[in-house]
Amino acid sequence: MEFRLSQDQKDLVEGAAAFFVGECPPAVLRRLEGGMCEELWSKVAQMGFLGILAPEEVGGLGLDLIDLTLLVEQAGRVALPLPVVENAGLAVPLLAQCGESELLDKVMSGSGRVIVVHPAVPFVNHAEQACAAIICKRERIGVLPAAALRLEKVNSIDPLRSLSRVSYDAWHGKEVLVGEAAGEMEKQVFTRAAVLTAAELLGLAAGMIEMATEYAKTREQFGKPIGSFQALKHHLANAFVKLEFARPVVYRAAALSPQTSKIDVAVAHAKLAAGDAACFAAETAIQVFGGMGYTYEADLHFWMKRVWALQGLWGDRDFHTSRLERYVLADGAALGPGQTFE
């Protein structure tokens, strides 16, 4: 498997990141707590980030599972307070397969939400300001108004994510797709969230490390930087070398198509090693930071508290190491180098 980059990739991950920080400092986080930033939507949709996975026919960028991996990696490294998983990565696909292009060119245009009601995930982030909704269950996709949901507001440990538990009393909408499709429909987005989410978690991962490197560079103790002593320095590298090992892992998975043998097993590889990394990173930091980094006063909070939201998210650890478990002591299981993730 090729996992160099080509040119367009890394042009794409450059304007992503020069994108995200500029246009969302930690100040816009304290600013929002759990709000939505309209003009920064509109900014993120006027990018075209909206549409990657939409074809070119109906207005979109027409590219893959990778590519806006890459960018949800970096959308993660400045904690981005916005829903661009769910409506980039779960709805446009949805709505493009569907056919259903007004909601696809609302969603595009970044003048309006859809939300997608899953039955792996029981609430929803930012449902309150969608216009329609998308529900997978049993093997029934169906499209619903906004005005048919009920909303029940759930108290979420990151600040930056607005939760609701969704209702209705019945479809009231226009049913997309039934049977075996749909199925294999609902299985498709299980999939692409949870690597878009281990996307995420690669960068908040990446943002805690270089933000506690900075740190270490300019606080002084003993009149040294911080960062000069080992016991600081190993923690940092070996933090690094954790990320660095679970890149390509979410990559491969991204990288695979939906209907490969082996695609459950990467997605729960990429889930794991992505998770375990950031939560590595969030404990380094927080070491670095020393008490100070577990405050509200302290940045790293906003990161730090998004990892464990995502980490129970589409599958939590316990979910994918089961399904690791169940391929690996199976009967016949193909193990070894070069066969149990080649």
The other form holds:
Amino acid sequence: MEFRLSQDQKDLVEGAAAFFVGECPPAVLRRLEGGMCEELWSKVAQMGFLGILAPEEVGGLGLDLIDLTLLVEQAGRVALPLPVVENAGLAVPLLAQCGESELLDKVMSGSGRVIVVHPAVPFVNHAEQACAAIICKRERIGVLPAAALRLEKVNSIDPLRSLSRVSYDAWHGKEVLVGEAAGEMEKQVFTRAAVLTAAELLGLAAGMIEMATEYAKTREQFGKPIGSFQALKHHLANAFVKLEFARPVVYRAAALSPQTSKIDVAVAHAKLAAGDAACFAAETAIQVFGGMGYTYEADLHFWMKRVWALQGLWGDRDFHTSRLERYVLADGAALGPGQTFE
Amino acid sequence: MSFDLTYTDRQKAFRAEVRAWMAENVPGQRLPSLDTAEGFAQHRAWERRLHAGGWSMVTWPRDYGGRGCDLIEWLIFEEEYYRAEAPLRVSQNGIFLLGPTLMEFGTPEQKARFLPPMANGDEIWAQAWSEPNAGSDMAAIRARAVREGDHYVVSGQKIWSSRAVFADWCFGIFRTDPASRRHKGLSFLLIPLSAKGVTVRPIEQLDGDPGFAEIFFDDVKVPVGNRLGAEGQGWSIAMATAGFERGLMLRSPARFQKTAERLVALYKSRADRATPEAKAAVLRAWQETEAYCLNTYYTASRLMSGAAIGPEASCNKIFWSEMDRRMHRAAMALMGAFAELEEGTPEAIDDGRWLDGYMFSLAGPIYAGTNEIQRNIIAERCLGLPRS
Ligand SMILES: Cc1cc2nc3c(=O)[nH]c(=O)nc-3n(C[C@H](O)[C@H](O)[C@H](O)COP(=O)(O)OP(=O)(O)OC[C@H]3O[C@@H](n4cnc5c(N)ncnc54)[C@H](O)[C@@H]3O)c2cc1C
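Same protein, different condition: the form predicted alone was shown, now please give the form predicted together with the partner chain.
Entire complex below, previous chain first.
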């Protein structure tokens, strides 16, 4: 039993934090609005971030989901407007496993992006510039070239998401997995996506708490920084506590192997806990910012809107709550002390 | 490998050993409340039995009656302890709070003198911090200890001292420098409650039992050797003790996981009252106790690799106390008209334990430093917000 970050992981977190803060300050978010920052994308690729989950033999870093979770958490802290989860988290391991080396190289090097079309997500982010799509269905997984896709734009409240409804007429592409293996893979894609989305939510929560704390130190009313008033201190402390207790829940889900019997409930718990922490942090932050928080001028809105978007993705609250319920209320459920780990 | 969320074979064997011992030894019947003379005596007998089995305080060194276990083993022990529904620890102030403080700040003589009888239940400790005008503002304490040669003369009053009515000793901080103010000039003293000049006046708690007390010191002679740490160092030692209290030791996750498990069972047994709110509360209880457990293992792993626990201990205290209150409130709602029935009433669900638990859960956000004070600490020390 060992449940902590290694020195390598701490270094990864530190490096990623410095990189994201440096490369993606709020000014970049403002400039982008709806577009895709190709320059930032290739920098992310150069850092090796997109190949975290790919084995070293194919040019990846050969790390695991926990490492990517830590990275995505840091991406969330700056509200990074890039489809890292979709590419590094979903497409890359899938392509590596299916031996799609050409596409894999493209994605890892940053010269091409792939979207993942999965039944759990009705609208796809950044589909316009994708060079290919991975289509996940229960019984088959295949790769379609971008030309075979039809995209219809839909608008998200998050100005940094660029959403489309994706459809295709026929199966022009190549099937890479069929039958049981495809079903298994589809489930794994969902699991990884839900965990990474939870990680991004953690990061968003942390970012908003930091932003609101900084504001509370400088904004003055009644001749003092508003952060010296206990009412605000307690709001922020509550948000901090929620985040602190959501983090290990997400890390645990990331650390479980997809074959573990408890994986579904651990992931449901992670998504719910991170979602709650992020919503709470958003509501707290806007309250701390006061009128300023209700404007488009304050950067806060980028973070809040991402939270709203991610809440419903990869299993919404109802979905994950009912998974949890099935587990907790089952006859003979293994609850109580000593059941958390195996 | 830094993330390995499975127990080693050694840890599994340790769990099996604890489980077997608990199965043999845990009293079949719930003991009377430890806030009554009879209950206290029975709990003391249980402490002695635990000690005889070598389970009194597993993390302590063997020399002091422990097993030298690490924090993960301690958590496993606690899980088996609560799983077996073993009695609450009447010696908790000693073993969880003063014990670790003594190990850190005590002289070899003090450790040898105080730790063994603390472990075996011969000497049970009360905390004497609060005073009538120094509750949340603990630095305002006035009880004095005036140095006269090789002893101090202690006078003043403490209040809300849990189990002082039946305990043998108390520890707390006293003003040894009469000219000092606030955090300075305080010293940490260990005082027998049987000493001449000590009067303990019971205070009835919500349930009517004498769960805490006022302690009056009327020129009590306390040898200088009963001072822990240097003269004037009392505040920082007291803060270390408070850290143990808010941090890991006072409330291990198992206790709450047991409550959540019981709440699920209660919910299932009250199908007719299973409202959507009740269901949501039950699911929340499971999620929160699980999160608390994960957080504790996460912290324990960090501590074992050399990290120190900081002001985030305050997060713990807020989290467990408010979760415990919510779980008990949910149980009260599920019981409806049966909620008011006291222990001993034939119709009382679970023999009135939820009611007891609910009352006690209301104290969680107050003792060990109120949650308002903890929030101030988090805001100022974790987030760096300016002081009021
Ligand atoms: C069951 C139980 C067991 C206890 N056991 C012990 C024991 O064994 N030994 C011992 O020494 N003490 C013990 N205590 C005492 C406990 O530590 C104190 O009650 C606690 O520290 C609060 O102090 P107070 O009661 O004087 O309340 P007060 O300090 O008067 O506080 C009253 C209210 O005001 C709030 N408040 C006060 N100051 C501030 C501030 N600066 N900012 C915001 N809000 C504030 C508090 O949070 C609280 O809500 C126990 C208490 C209980 C309930």
